[in-house]
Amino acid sequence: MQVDELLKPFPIKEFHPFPRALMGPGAHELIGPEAIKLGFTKPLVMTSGLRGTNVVQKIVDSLKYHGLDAVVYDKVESNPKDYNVMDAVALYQQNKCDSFISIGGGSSHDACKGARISVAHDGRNVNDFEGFNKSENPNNPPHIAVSTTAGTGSETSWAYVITDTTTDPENPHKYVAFDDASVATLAIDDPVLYFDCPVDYTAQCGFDVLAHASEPYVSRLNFEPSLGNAIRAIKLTAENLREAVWNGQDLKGREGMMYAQYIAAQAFNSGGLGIIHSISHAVSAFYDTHHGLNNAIALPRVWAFNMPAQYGRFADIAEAMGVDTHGMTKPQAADAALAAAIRLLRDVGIPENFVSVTQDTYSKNRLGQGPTAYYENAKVIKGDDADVDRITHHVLGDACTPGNAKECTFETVRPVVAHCMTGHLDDLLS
């Protein structure tokens, strides 16, 4: 064997399991019967509340109709905090619940995964499980994850993301815990539940899908079984996101994004991610902004950064996004992929850089319980040198960074972060 083969960053791949899934319009009406089949009697429902949508109340009413004694914790915040998880654990234990149901997007599902792990370890703090497969007891309470957005993939993956507010309150740390024991028992993806998702939130979740799909497609893990789902998810996003955003009551666009979300999550579950996600985690740790919004702003800059390492793969992405690459060289096609992503970003109304993000135009925190004290106290994104430095340091410590297409150092990543803060997208177009 050649020595350089042994030195590849990820010579041994690992495939991670998916939960059973029910998908399609009307799937959410099966929650009660499915919960009974799984042995639920008193589930803790974890959600952001989804105020004004009536989604949570309808599901809770359905559970009660089927004889289930549901207890509701509806205070999960965006970028779920460690205290959200531990409050839910306390409620679960006080009410002697026996199972979990999460309703919402990634925040609800991730907080629920953390709560299950904590419950299985006698209520230990969720922050103890940061890292890879840190849990010791695989026998968690069963969990049904019901998605109301098309973006997260958390209902499918072995990862959950929590904000640690305790270690350094002035500089919160958002971390990823990868744990096969956290995989949901059953995932339910019903596009009808996405109809009430606001325009800007739909757009941000859609770019979460594009990040979930494009990062494993160019990842240094180079996990062959992930590539098909990744490129198909990119194609579905390019074909359906505009319709889902601007005609949200239309089933075709919503269903297209439902499938895009699901298979993109399958792709990254074993294929890995990169610094689109690392930048996103850092910015939301410090400013509590939405994960999908952060991914959308970071994506074009990270694509431009990574393209020289993967021109061929980015040329494939161009084709998946509908670009006629006939006659183009691979670098030209890669440039066309970047242009297509920027066009999509502008078409669905994503802000062009982080200093353009304002709380007033950010709908995620108007859902559920409304803006939390944590979010209200978050500072306005400055994007100055000190800000860029601390975000870059957070990026280099993120669990997603080793999988990035191009190896990262402080010197190479810092300009990418700086461009995310204040740069203009036209600068990236050749």
Contents of the next structure:
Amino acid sequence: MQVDELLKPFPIKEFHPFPRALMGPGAHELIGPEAIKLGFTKPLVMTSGLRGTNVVQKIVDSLKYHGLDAVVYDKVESNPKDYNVMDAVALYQQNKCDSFISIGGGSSHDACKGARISVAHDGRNVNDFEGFNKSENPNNPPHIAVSTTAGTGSETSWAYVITDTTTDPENPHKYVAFDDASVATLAIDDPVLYFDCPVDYTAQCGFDVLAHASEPYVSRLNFEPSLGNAIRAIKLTAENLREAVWNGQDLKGREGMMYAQYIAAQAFNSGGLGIIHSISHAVSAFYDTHHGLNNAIALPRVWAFNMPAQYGRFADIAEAMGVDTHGMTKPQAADAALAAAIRLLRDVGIPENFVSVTQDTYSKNRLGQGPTAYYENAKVIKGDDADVDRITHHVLGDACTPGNAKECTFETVRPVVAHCMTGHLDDLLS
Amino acid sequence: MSARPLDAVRDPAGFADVADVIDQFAEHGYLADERLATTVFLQAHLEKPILLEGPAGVGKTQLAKSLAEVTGRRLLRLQCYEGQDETTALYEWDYGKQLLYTQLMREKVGALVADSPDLAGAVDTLAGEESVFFSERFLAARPLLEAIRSEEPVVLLVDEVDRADEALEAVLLELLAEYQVSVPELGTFRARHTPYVILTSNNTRDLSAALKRRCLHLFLDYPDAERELDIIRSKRTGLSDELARQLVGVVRGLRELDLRKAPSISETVDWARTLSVLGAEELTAQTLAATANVVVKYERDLRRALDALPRLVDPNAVVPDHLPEHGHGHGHGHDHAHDHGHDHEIPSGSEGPDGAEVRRAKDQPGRHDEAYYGTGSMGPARSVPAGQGARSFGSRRRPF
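Moving on from the form predicted alone, kindly provide the form predicted together with its partner chain as a structure.
To see the whole picture, the full complex is given below, headed by that same chain.
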């Protein structure tokens, strides 16, 4: 039999190794020595500025103390825009930097990953690299990623997400680029840096973790090596998110979420994602809402949508979320998983659908430089038919969609999107 | 209607017929319709509990209060909540009091067991006195037992029974059917006077058939326009009759919108009072919009209500797509004055490829399949007939 024939139903899977990571309370103090070890002399620090905290200042001071000549770009916006990336690239080239450090959540890391790829291609527009492994030069500048939120996993993932605001300014597009070359050189995860993360951000980022973990667990790409991380991350999230949200200065909850977010990202690196993320990207593109918030709202709907394809896997999720599934059938246990997720969502105070998201909960860089022009012009979420159609089209073109547990077409996805917009969570409980 | 001594305690004989019920309730400010009055009349004569279901704010709890006023009975109220157990509903043993008595009578107890030859003998002797401690003296009665033991006739309100767990519902069954409560240590208490029991439910879950079977069941819905107007009048809100009539029309219109919480009667009354305090002389969309938060409690509902108000006040009004402060302009309005300091590759002018075209091409399903998801493994998405998505969960409430 031909190898080609064999590959058709079972394509070769890809397992993505991760960068070396320093984890635990106090890890961020090692950034100076580690940067020297990696040969940094003049890093470009990319961050949102983390308004109201002194995290960036502390790290930059520590870099200077170790003799590094750091240049700071602190204007990365939430849902990082292509112009954020290109501004940073220009700054990097003008100052003849030789390395990157990103401090923050997914936005800072993703913008930084995009900037590295662009730098390695003589400043080519970052929007050219949308898709899978589109970069040609794998030798881009080294990069240390320091996380200040527990959600993104971007410090260990091979994906980055950028909002394209220039191709069609009327209709911005948020895309994912999966690129082996974008993986950071070193990841630093220090739960102490999460202490200042506001309550609502913590909750929203926590649901980002649950989405990162549950999507690969049920996706059509999932395979053994990534399943363990996924289910463990779900368990950690169920156990620690409430504490991290409501007791933010306590190490236990924060540390639990730190591990959860890291291994969740490890899981989706290889296991792929699904339409929780596709919907989330579309809504962020049009309304500039926070990625984790979008994931949280889309998650229960997409679980309900995907369940019939993967009852067994959802039953495992129920167990990981602390439900006693003894004596339940698989569909019953799957229903219990959904109920547990909705309970968690309500416990941490997340809005129940997109039309109840008010503009003051939009992502407006509260940790960064404050509201940006892009945010201030964002519209109020309408959730009408035209909106649902537009978002559904965006979902179908998203790189995360093909991996979704259930095959997606316009007709099947549209009701899911419509329910995210205006539906009530109580409808989903059986 | 014949004159009645108002101060006398009225029991079943107090209601001559259904019309009498309506009159007596009206005297106490509760406007009951025929259906409701019939149910109350039957309750008094059949000695059956009433189960009232219906949306919040239509006067379910108020009925119990008014019934107590009308009949001169004492009102006992059990407010149900999730996780409630029978100790807060029925009775519990007053452990503290038992302990205190034991302490105070230590010497007496000592004398009692002094003659016992050994420990086992002492325990037996004490056990013989057990009934002293499990007597009514140490029984702390909660609303249900209180209703049964009360010397005077009572109205028992079991409010929002749908919030309680099913276990508590089961506890209620004995009381509802037999008007008695069994305390294992003491025996069964039977009601001296049959209490008038009213249960209310907001329909957050289905009640058991056993419970429903024991009750006269009545679904209390929003009243018709005339009755609602009568209710507003009876509350003396100060709003003129004409405005009140218009207001009732507007509220009824709001109830037809898809709101998470439709305005109830009590909210209509609040609204009427609000408008009267503000000295409203006519009902304009503006006045109503400024005060709509009195009756609409969710932000999304408020937005919908504001959109609908002009039409409800004047059916011929042209309703704008959205209110002006939301500012939906066409286009996203990204600020291109942002200081980029470099050129984007695709200019926004007329040269180069059409951005919108490029963008549309990115919404194609399946365009990523070959890159990551393996050649031929998934293929292009199959076409699905319209409605398939909505049908997948046909047998359940789920919409997809």
